[in-house]
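In structure tokens, the next block holds one chain alone, the form predicted on its own.
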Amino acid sequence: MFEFPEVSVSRYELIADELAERGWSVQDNLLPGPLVQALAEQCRALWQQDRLTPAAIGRGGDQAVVPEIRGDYTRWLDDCPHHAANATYLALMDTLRGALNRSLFLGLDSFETHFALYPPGAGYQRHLDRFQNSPLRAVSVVAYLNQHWQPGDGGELRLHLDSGVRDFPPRAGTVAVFASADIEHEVLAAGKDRASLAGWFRRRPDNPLLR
């Protein structure tokens, strides 16, 4: 059984004031090992398998898989069997949700995530979070499950900034969190298996049909 991860106030301050000041805040080492390795395993575990599947992009109708475009195999947390880290992670962003609320009055009222795998050669070309037609996604979040990760591996997070590009290793326990509508980015080209989970921050709907 896994227990609720200690994170000092002072790093969810960070982050709050870092999303408030430049849109967006890379924390090393923010998820303990333990949880960390728990996930990571269930995440190659749904892989070998075949529990993970390619991913589309677009919405709705419009979606389609290109992997060309983006290479990575996914499935929702919620879809996963039920398991300890999971809760922990959950619970772990809904803290970080209440600080960010409490810190920026954003207003975020629940979290999507799920699972992905980026196979050798897979990457995810430039682009932005948020939905053409849809504001609810907020602020995304990203944690990296990649033990003894080592340079020359690839797979790195690259955000595109108004003072230049940004590349950030996915070593295991580093969390980025952006904003969704502002942050373009891309995962580079993996040179082996890249595993993290994806997520979003999401407002409530002022309207209940927009979704």
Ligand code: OGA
Contents of the next structure:
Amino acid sequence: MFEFPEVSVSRYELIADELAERGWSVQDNLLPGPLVQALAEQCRALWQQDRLTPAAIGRGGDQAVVPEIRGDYTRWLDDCPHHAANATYLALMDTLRGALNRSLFLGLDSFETHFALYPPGAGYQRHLDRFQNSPLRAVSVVAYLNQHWQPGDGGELRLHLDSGVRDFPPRAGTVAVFASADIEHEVLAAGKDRASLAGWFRRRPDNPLLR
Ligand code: OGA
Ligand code: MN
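Structure of the form predicted in complex with N-oxalylglycine (OGA), please, following the form predicted on its own?
First the chain shown before, then all remaining chains and molecules of the complex.
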């Protein structure tokens, strides 16, 4: 395992509370710096080695790459070369999964995540993460990997809430967590490469709480 300072349990509990209360939580500096740096280096290396592929929208037979709607390049973590930082990140996410299950009774039983790189000018138009024909994605988690992100660099995560829009810069260490079925969101175009890990906690197909 990758050495890193502990993330205190209370921060996971805060995420769970905010998720229960309003459907979203954005935490600055949640991920330890050395971990973010290792993940960021890996994402950059995959990008430079041309090992990220254009992300599609839709599912199954309806999949299509439409850069005007979604312009990122991705690779599933499962499909990346072994790296100690990946195991550490997955362990952190497993702790978060436990905290969410304990306080929200969501029955989350797995996590899938991919690196994503948005080149300059790329974004992802307003959408929901839950696929219409697949209700398994319950909670979305996006971890940002951009050191030295400056005001004016763009690339914000924009949440569309009942109260209006809220924008969050994709700064290294920030983690956004939100209800996949309920929170519409988009990625604003940035002026430089924007790296992240986007992931989803899934429920079991036979979960009685599915709707
Ligand atoms: C996604 C997504 C948000 C972000 O990958 O579905 O909405 O800020 N990502 O990268
Ligand atoms: Mn999304």
